[in-house]
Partner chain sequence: MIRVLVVLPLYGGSLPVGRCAARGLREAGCLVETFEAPAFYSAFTALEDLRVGAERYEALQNAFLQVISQAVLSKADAFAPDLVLCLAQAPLSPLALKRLRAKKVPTAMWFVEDFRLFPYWRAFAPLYDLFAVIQKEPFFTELAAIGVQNVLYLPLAADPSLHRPLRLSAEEKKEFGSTLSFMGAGYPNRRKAFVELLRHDFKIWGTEWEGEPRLAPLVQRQGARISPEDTVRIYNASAINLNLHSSVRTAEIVSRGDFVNPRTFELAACEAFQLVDQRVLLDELFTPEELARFDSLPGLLAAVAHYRDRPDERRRMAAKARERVLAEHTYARRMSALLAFAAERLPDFGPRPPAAWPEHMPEDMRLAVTRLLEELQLPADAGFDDLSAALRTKNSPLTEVETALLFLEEWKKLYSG
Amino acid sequence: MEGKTFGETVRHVLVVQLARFGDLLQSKRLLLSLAAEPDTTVHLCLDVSLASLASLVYPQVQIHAIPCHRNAGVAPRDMLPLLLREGARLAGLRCEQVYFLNASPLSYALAALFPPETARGYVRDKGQNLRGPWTRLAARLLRRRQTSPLNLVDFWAWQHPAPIAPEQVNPLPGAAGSGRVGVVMAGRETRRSLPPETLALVIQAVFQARGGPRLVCLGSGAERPLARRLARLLPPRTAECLEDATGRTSLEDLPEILRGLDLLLSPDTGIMHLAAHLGTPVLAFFLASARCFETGPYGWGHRVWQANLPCVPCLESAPCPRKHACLAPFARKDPLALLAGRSAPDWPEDLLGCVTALDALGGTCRVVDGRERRAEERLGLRSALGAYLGISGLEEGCGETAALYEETDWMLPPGKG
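Single chain coordinates (the form predicted alone):
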């Protein structure tokens, strides 16, 4: 398709999502909102390594693959010609709107191919890298990570003037009835994943509560040593029920595997977001740089354990000065007892037990065990953000609407006074 022809009523819109696996799934609300518009063809530009999965996840969207990352399978000498060719093809679509979701140099380079008035999110105009008003405001809130009030799914979705209702994004979680529990060994950032020693305690509690289910280890080949170590740490009866599928499943195989699970245990990973997309129940573990109020599984009824220390969320690239103290809460006896189906009278202060939920703004997490640090500020900012978007009825907190803005937001454009 090369844009509109005589008599054609279809309009074209493009979403440029150049990040990785999890971000592809977290773009869902925006993509579905665009696809719901009458007579609209939605195009998605992404890394070539994710093209096959994207076609499975978004069959209503036209996929355009370009090499963005080192694992794209394209020789370095071929990358620039391929990018130039694909960029010209995207520009030839003559899209009425183009949504750039990333602030990367490649994203800005692609933005230069489109008229700036059609661009949303990150814009290239007269040689300058710019951000749209919503992107500036929301990114400002997301920088204050202990109080950031917005799920990443909704950060991208509210670039659309009227995104679909949050309830339309992912199905309600429901067990497959297979007696199988999936275990994601680690995410791309290993510091925010539970080590095998801690994960073994969690698995054993789930194993007891569910009467001895089959366990399936999921991950890339790089996680295979972790899976072997995990098997050695489990009691013999539990280890006998463990299947190591690390490095033996492709991204395209994952949807079928996840549909067949009663539960997925996972850190903040793309597999977790794919499970939520499919309606597979999730128990997620968030620590270090991961924060469930920002990137938790989207939808109703998933469970999350969130480390609740003053240093969380941290900067992943900086050394940890506290010897990874945020790992300790996940091994405490009371949460593990509760997970195993026993009473837990003393929930630790350094851990939150949450259930994912939805409101008029989008996805959130409701704390059911423990007490969130700075909860009032986060809820206040969420309420103020709702007012900015014309949404009422959000849970109130003590945040101030002025916190949404900076001095430059009040400046008049040149020549206006």
Second form
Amino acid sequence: MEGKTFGETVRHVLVVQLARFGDLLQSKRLLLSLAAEPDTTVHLCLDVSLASLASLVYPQVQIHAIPCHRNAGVAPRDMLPLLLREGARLAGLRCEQVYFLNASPLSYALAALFPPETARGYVRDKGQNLRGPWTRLAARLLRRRQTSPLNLVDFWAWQHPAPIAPEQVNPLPGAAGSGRVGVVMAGRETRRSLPPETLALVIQAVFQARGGPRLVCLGSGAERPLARRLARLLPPRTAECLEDATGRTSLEDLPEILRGLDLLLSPDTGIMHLAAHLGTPVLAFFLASARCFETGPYGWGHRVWQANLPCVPCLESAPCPRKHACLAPFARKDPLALLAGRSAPDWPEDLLGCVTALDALGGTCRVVDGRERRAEERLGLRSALGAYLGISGLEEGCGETAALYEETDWMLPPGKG
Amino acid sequence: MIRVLVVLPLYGGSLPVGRCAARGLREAGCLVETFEAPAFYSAFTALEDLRVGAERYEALQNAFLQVISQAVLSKADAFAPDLVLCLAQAPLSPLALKRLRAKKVPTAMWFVEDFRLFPYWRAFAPLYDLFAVIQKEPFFTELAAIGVQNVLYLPLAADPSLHRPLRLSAEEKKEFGSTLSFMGAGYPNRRKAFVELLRHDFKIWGTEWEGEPRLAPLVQRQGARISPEDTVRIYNASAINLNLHSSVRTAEIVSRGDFVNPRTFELAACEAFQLVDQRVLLDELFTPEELARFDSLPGLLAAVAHYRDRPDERRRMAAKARERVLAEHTYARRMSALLAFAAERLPDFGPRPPAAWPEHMPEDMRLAVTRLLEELQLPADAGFDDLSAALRTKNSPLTEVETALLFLEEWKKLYSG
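Moving on from the form predicted alone, please list the structure of the form predicted together with the partner chain.
Now the full complex is given, and it begins with the chain already shown.
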């Protein structure tokens, strides 16, 4: 038996998270909720490239690594033996519950290994791929993304009937006092990141406000050209303080680097979620298909600038017909002035200044600058969602709560998973 | 391998033919999925019990059939067949057939009905890419007149795995045996003929025999439907199996129609002796040395009198008939003929190149795959994708080997594009 040695009373539960770096961090509330159950060993199945980081982030969890990503770093000859070995291990655990968090064909294929009655989330029964009732309901809300009220962390966490309190997930953010500010150059989806031209303006504002901190560019080797361009765009004094660490840090090095920062500037990335996990203060930039009410940094007190245009959030896979109009708000005078510590009487309509917050349901964002489109609807849905989960005391809105439910909920037997 | 989706009808005589055709396709080396329309039949009968206005009922029937058609289309999307084979009455709407044609999925109909009694083929035949029939002229000409070009004469057949000689117990011989027997529905010409045979040891099996008091004592199991398995027992246990093709007209007991019914082939495959009425297309399927035939009521009575006391003659003929069926008239042969016809008439039809197996497969995995192919009744040269398609339809949970293979195939599909 692996993990804790509690004899026969130990139960095993498995979480299958086959997605990316950021998703691994956003599974935290569910994993901690399961780990908080008595005599329970929690297992996590994920891509091999994330195994070392997962061990650092979740020392209380048993890691099972399989090749899921294109660049998983597993030689073709090793794939089948690895899958077979880990499959045998996972099946041998005889888990009481298995949580499948992704809608991917890989996750559904893996679900075939387990008795359907133990599966939660994206499950498979008699060869049929299914979504459990909660997953189905939440996916329904996510279809209307402009009013979607649920953070992804909580979407996964509420697979558990009583997840731990949101406050127990991440520490309160606090500066390391190092005088260092991290800058994440780009996420996987480049359209969701600020280009160097805009980022340079933001950095300069932060530089002024903080009296010239050291700036550390973070990212993979692929982002190095961006970092160089950024350096050329910054005023000489600022550029002198810029340290390019792109391509020089492994995933496993990141926690140490992030712990030493006073602030992290980032688009919606895995590094941003890792910073929130560590309690490093974040200023995040959400644009294009990214929406802070869904995947914003989890916890109290992080700051987010969210593009506030009718076309946001967009569909990442479709070309932008508006010449990336959602970039413009991040270069406007007043928000940058505010960021630099000066007064700013005219906050633009197409940008929201938010501070992350927590309520009984989980993570959310409070708008402190600007006016959110359809805020009332989002809050109404959040309140209705709270009622569905048996939570009271959420901020009230006027959303159409009937949007939560469909005919199938009313008329058909409850789904599996 | 060629993938074939067999769409069964909701009910009726073509249903067992469809099941046999699916087995025949497997035997012919195809990867086969069946659309189990009979599973939806109870929903259809529930509509019948509504007792609403006729127009409303018909609208509901149409809506119901649209749902079933959508289900067939979904199944086709998931299975990606090279051919969709429908049996007469298969629930595929014209719209669904057009959708399949637009997606370049070839369709075939095996119309195992009398074209004179079921004229609806006129509306549907042009929507199929191949149209297989059990009659010849003038049906061929009439189909050509409405633009149907790819017409194949495909007579019915037997399934030797089901229709075979049996060693019956004494109890079975007693229950199912008699000198004369008939298995089938009580059509008018049969009623009229059989009242002339009352003095024989005669058992009648099957449905719709009500309303003829003279035959009532001969009808077994109160006219209940007889399973295919018991039908084979009856064939095996009877000295003389009467095989009188149905006719709604009583003026002529022998209708001298053209097509040959399935019972002819099934009895022959069971090595059971039969007396069959003369049909236009019978002589090209069986010789008089293989099957004894009659062309009138006096002929029937004379044949019964002749063969009743000649068991050796019956045995010799039955053995020859079985030999002929096994050589020429199995469902596997019919399906091979259909596939050859498809290859001749449809552009690009044929076995798809098998997807490559993973390189560097460990030896124990190779052995496991060989066992798996045998278990799933797949040929040794099946491709990786064929095996995965078969695994996808298996009930959960799968074994570690099965899951690893399925996972790897999904992985390849995800990243090979």
